[in-house]
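Given as structure tokens, the chain that follows is alone and in the form predicted on its own.
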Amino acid sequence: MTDDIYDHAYVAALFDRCSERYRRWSAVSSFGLAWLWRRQCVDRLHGQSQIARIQNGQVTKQAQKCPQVVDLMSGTGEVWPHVFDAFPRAQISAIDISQNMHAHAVTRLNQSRSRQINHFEANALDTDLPASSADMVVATFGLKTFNADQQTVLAHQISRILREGGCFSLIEASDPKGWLLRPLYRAYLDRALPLLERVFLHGAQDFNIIGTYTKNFGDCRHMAVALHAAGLNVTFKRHFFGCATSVAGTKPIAPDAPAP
């Protein structure tokens, strides 16, 4: 096994191992903030969907009734309840590199929603989803597993699969540089969290990589630049003093060709 923490095989194996504990441990270790940040991410997605309805200075009659939503690095589907609250008839394509994450997501599905979710075990960087096939793209807490070059590739993938007028919202745990309490935050991620994991998860050491990922990631600013370079409209936002950051925006609608 490679020691490159951004290698696809490394990331897949990491989340395969921790998939059974991921949902509960992430909720507890984040003191509930992960739930709030996912909700805020979808709130931004909903807001961008309204902005995307403005064409030529006019608001179109209605948004898509059954929007096609791509959930990148979907994990065990924690964001889906928020998506369905905002878009009850959404059809979700769940993309994740971890087979076990998909398996645990399926076991949690409510039967009334299972037909609205399709699962794809794939690397988000080279998914073969058709171009211009998604009305919306969402991603919660998967960006940190990509280095800067991979984020650039991901930005082009998002631009490729979004239709014109489509929208996106991505959120990630970040390193709140400049915050007065950052030393305590870093101590929790880098030292306390790995210790708690070893004590309460019988010596497991999978989640302690989160501290390294977040420190290397910094925040969503590089992703914002990459998305803009890929031709998308982008806005950047800090959450809870920068402990999380998000990017959201739309894919512009190309102007009509002039009449001959």
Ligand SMILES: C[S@@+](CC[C@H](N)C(=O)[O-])C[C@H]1O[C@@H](n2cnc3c(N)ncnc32)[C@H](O)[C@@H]1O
Second form
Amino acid sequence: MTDDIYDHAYVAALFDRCSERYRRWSAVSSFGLAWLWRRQCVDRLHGQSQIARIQNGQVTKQAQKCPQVVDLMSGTGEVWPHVFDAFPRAQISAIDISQNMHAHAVTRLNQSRSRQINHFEANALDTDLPASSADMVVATFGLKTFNADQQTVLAHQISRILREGGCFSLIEASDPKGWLLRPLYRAYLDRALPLLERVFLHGAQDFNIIGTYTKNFGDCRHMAVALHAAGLNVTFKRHFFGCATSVAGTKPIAPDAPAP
Ligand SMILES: C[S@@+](CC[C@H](N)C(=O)[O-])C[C@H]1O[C@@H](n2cnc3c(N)ncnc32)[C@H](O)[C@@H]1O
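Next block, the form predicted together with this ligand, ref. the form predicted on its own:
Every chain and every other molecule in the complex is listed next, the one we just looked at coming first.
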């Protein structure tokens, strides 16, 4: 097994091991902020879906009734309740590289919703989702395990799978550089969390590495640049003093070719 924390096999194995405790750990260790940030990410997706309907100053189209939503790095499906609140008839394609995270997502699925979700065990950097097949792309807390080059590849994938006029919203825990309380926040991530992990997760150290990913990730700025370079309209936002950052936007509709 490789030691490269950005190798996809390393990441898949890490989340396979974390899968059983992931949901509870993410809710408790973030004091509920992870729930709020997922909500805010979907709020941004909803906002962008409205903006995407405006062309030449006019609201052009009916909102998509059954939008095709791709949830990248879907994990145990924590964002789905928020997606269904905003888009009750959404069809979700859940992409995750970890087999066990998918398995836990399936066991928690409400039967009535299971037909609205398709699971794909796949590398998000290399999916065979058809081009222009998604109305929306969402990703919550799935960016940090990508280095800068991988984020650039991911941005191109997002641009490829989104249809023109489609929209996206991505959020990630971030390093709140410049925030007065940053030393406290870092101490929590770097020291308190590993300790909690040792006590409550029976010595498992896998969640520990997430602090490292967050520190290396910085914030969503590089992703914003990469998405823009991939041809998308992008806006960047800080959440709670920069402890999370998000990028949201749309894929522009190409102007009609002039009549000959
Ligand atoms: C921190 S979890 C986030 C899960 C969920 N989206 C949430 O809001 O809690 C990150 C997820 O990204 C997945 N992941 C990491 N690298 C991936 C890749 N290259 N392709 C697909 N999934 C990946 C992991 O397996 C893991 O389930």
